[in-house]
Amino acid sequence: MSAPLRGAPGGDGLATGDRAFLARAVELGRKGWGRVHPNPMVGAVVARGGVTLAEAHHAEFGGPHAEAAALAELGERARGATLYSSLEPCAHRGKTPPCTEAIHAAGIERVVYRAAEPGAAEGGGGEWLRRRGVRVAGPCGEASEWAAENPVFFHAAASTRPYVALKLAVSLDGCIAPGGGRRVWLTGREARSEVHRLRAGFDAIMVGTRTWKADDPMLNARGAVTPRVPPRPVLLDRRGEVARDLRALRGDGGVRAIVVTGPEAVGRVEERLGRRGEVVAVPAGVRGLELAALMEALAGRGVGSVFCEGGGVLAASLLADGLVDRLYLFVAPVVVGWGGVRAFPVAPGDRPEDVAALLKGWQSRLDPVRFGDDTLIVLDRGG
């Protein structure tokens, strides 16, 4: 759980108990991760004098919010209760009433809310409340803690380029794979059934040329979690090398792969594919396609979150040019040794301390979880 929502109180003028709620709020609004996209997560719970009296999170995109929830289950008991939400209850009328109504009609006295709602027409529920004789609480904590919890939400409201997320499985050596193209599972069972629960909160699962070479990955989402929208394969490809019959291609679940070739290979790859999946032309550069270039065409076909999975060259691209706003590192209790393929690979020309500066400023805002012998390590970009 985030720092501001442990311990005693703080400047936030919270009361222990106030923050034990807030955080429950917020632990609950996780169970929305890959049904409410691109709505938040969030959780809400009503209490009173200390005691939890019902509590409800956003269980589907277009379904009841949190808050809405929570009171369904009251009636008249909410009357005089408070109301802990993880996000500033909304003052908007979209694909359900406004919260801030509900709230008000149920007849509770304080709401105490953890993060500011981003959008100009959403946000104001905390004032509206106030006009109308709520006590409110809130915001609470920083804006940098509140997107660590709804990292693509926040980002979609500052930024039209897709939110991008890195993820690589690490060896204590930092490699991601043995030398010679030898495929082989760093991590164990816990730490992938969790990768592919991460995948259902995503747009897109991108890998580069030598990863779906050496693995001929599936690209989606087989975990306890069924994605609302299935996340489309993204298949970087500059030189048009693509063969039709790689399992991300099948269209399983109606989902069409994209794949991205440079401009002078599209023809060939559209003929070997036939409607096997979408080719995008990019411009390539030095280092291979133009990344900037690919967001801007994931963007324009309705991709707003990306999961990419690697590999090596890839990531260091991604973080070279700044596009990566998450990292996901697995760390897994073993040794790869001499030979390994190097997690952040140097260039040619590139100095060590070059690499080590892709990720100065980095910050850990969410704790490491534990999943079997490996660990999971959540690192957020700073600024």
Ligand code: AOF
The other form holds:
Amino acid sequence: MSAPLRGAPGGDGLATGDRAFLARAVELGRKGWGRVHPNPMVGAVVARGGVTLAEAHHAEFGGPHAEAAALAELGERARGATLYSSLEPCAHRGKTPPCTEAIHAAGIERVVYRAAEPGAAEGGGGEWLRRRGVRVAGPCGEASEWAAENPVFFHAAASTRPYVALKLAVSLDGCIAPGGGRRVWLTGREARSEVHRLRAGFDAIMVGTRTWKADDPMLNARGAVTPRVPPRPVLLDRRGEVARDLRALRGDGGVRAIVVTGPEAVGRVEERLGRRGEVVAVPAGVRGLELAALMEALAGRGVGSVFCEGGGVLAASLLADGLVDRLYLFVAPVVVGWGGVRAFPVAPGDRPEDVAALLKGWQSRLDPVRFGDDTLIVLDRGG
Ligand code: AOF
Ligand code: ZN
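The form predicted in complex with this ligand is what I need now, so please give it after the form predicted on its own.
Full complex below, order starting with the chain above.
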């Protein structure tokens, strides 16, 4: 059994056993990463007398919800049992029937759920069940903790801007690379596999000009999870220098990359790329392409989440513009030393306290995880 829920406050009437089952439901839900979005990741456990009867998770977009899947294997054996779910059971008929009806029909006596369902149509399941005599406990814990588990889903419930996660691999002395333009891998094989798994949960993978020029990255998800919808590469190219034969533009798996350029370069880039990519123009300011306008343009193309993989200049600009929602910080046990490229640069003219202010109030809501010799720290924007 997994550790008790981090952040779940006491005094909510839950017993230690309840917390452990809820934590297990959250853990099961995570198995849906890359396969269920834009739906939430949801896990469910049915138990009686502290003994697990069934476990399930929402495994595929459009497929059975976690609660319905857990109940389906039990039939009459579910009568009188408790159902734990990481999300309030839905009360709506979408691509699948309402979970609330399945729970009621199965004779479940008590429901314990963690996060409140934010959807207007889908919500209200807890109340629906209470009115029918089911004992219901939930929501449990803080909204910020639920959002940490399903960041894109909860972000989309409150904003039309795409959710932006920034991945940085840093040394112990806070650098992303040695100086002098040299490029090295700071993190090991396990951390790099995790990056590929993470990519599978996003609609787009974005890099700045220097990165595609230096690395010619493929920007696809080649990890343990095959994404249901492969993420679209997004290449920033303010001056219209992109080459037709870049690997990210190959269209492998039918994926069409997005090349973002300034208004004056659009025609030229479109001509060069032909059908090899979708060219998007956004205004350019003194500090480069206007990133807030870019986010709007991406949202207009159905991109609800962006995984940004560098480089340092783009990362700093996104942070400075207040567009980053999450930082995936892989810390490698190496020291880059004098002259290294700092992850959070203080440019000439910047005041150090302004740079510090960019990450003020950010919180570590998920536990750090080790990948080989490296450690992943996830930081979420506060407030
Ligand atoms: C639950 N359990 O496992 C999930 C829920 O189109 P549908 O029928 O698949 O419904 C999708 C919506 O249902 C989704 O936007 C979210 O509000 C809720 N997801 N609810 O009770 C689950 N995945
Ligand atoms: Zn449901």
